[in-house]
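One chain follows as structure tokens, the form predicted on its own.
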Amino acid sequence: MLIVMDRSATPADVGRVVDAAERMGLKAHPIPGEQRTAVGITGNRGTVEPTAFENLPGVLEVIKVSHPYKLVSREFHPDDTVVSIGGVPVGGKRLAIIAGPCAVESLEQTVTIAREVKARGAHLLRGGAYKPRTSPYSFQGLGEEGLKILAAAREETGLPVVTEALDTSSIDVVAKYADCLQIGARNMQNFELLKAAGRIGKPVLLKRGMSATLEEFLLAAEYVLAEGNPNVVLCERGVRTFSDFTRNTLDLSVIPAVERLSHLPILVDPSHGTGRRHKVAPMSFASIAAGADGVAIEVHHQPELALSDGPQALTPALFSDLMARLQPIAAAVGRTL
């Protein structure tokens, strides 16, 4: 259920109203708003009725969640989240680029890449330490030593890290070198992962698993935010379809689905959601028309010898000339770069 506070109800108020839930065996969630507070509560399995808070000082309105998610939803928190990832935000009228190689090959590789990628306008860092991989026999990463890479690449350009976690042993490891733990579509639903993510507390960017419903996704999503961390950045990267002219079927539609039902940014990965670099610029320009929040794209300096998805990494060029072509679409529909 949500509690919707008075304007005049003050912290002590909101204080007994989280009190009055804890005491009960529920999770109290205060979500501050331009207007006034409101106070999420979870963990209710239909035992709790809302004359319980009703009276309580300061309560304006208790409100019955209908969807299954909670803290996802736009009735637990109706403003739009923005997300900051190093101090850069996601969400709100800026759009994020992220950008950088698949994996992390060398020092001198993610460098020079990552150099490119400030120069022409990307805001964050993309790029895998550790890799799922669908064959065995194909390059799995550099590990720690990857991430140690990708903090020498953030201290020459100072773009924030995003990169993934791919199990919870390394969680922490990972977490000690990224901005951004990503959460792969391998991953969507490996539910301790989600938790542990929740609980490190730094912003997570989840993305949609390849057969996952919406309603799927948020509650991964949710997993996340009822650990306790609230920065979750949710990432359209294509779904599994009959088509056989693209790697993956890229479902925009998603968009606008999620920002009607939940308060969380999205991005797209045109990249994954197409596997093919000349579907990239494209599908990115239709992304935020569709109203993404945002694009990763992967760049790299060499794609014939990357070694892990070439095929789909622009040139540094070509990201330039996707970042020039994209700013009359951001400014149609009342974003920047």
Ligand code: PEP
Given for the second form:
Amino acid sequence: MLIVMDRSATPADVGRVVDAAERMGLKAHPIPGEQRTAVGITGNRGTVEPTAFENLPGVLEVIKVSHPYKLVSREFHPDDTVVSIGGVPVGGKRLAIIAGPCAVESLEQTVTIAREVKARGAHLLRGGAYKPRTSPYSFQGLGEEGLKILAAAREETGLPVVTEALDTSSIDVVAKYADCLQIGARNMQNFELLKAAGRIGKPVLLKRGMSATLEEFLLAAEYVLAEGNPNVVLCERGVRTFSDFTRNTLDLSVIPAVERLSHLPILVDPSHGTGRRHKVAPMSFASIAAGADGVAIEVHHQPELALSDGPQALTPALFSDLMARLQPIAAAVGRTL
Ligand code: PEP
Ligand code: MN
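Could you drop in the structure for the form predicted in complex with phosphoenolpyruvate (PEP)? We only have the form predicted on its own so far.
Then the entire complex follows, led off by the chain already shown.
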């Protein structure tokens, strides 16, 4: 339920709505807007009579929210959300470019790549210290040592760090070093992890599960917001289909769908979405043309030696080429780099 306040409503009027909701055992989320304040109501398991709010002073309208997700919905929050990751805005006019290796392998590897992507226009550094690998025999990441390397690369380049939190037992240590916690596709419905990320309050990059519907994706984000953390960036990274020429099928149609239903920014990861280097630039262009707020790109200076995802990693030269060719596409849709 959404309570829309009159333009002339005072803070005391908003307070009375919050008190009324709390007396009914509900949670109230005041959402200040440019013209007027709205108050989102969550926690109603049964039906709540609109009259309980309609007659309070300063209340203009009571709207029943039709979707199961509330705080992430445009109905609750009509204006686009811009999430700041270490001072870098994600979701505004300027596109957000995240780049870096799949996995942190060594100080030298990560700092080399961080310098290369920074010089070519990336705004944020990615790299996994805790890696979700399909095989238990594959490289699992350097753990806390990898986080320290990422912090050193940030020190060196000024790029804020996005890195994955794999489970609730390591999320605190990841949060100690990271500017943004990535929750990976395999963990999109790890509800305890989502709640922990919500409580920590750092920005969250939430990747779409490989078989998640849009509603499931938005409800996963809702878990984070419901804990009081509004700083969520969504990321499409491909879903499983019958196509066998691509690692995943990048579902770019989700971008305008998210834009319609939610105020959260949405990025695209064409590296995991395709799994092959030659598809990364075309799918990046398509993502931005379709309205994505940025892209996350895997880059490695020696892809043939990479400990994970080498076949989809761009070399710094290819990343540079991508950035140059992205420029006119960004301009055509009213965005900047
Ligand atoms: C990653 O970005 O490092 C990753 C493992 O991606 P995904 O969770 O989308 O597979
Ligand atoms: Mn990867």
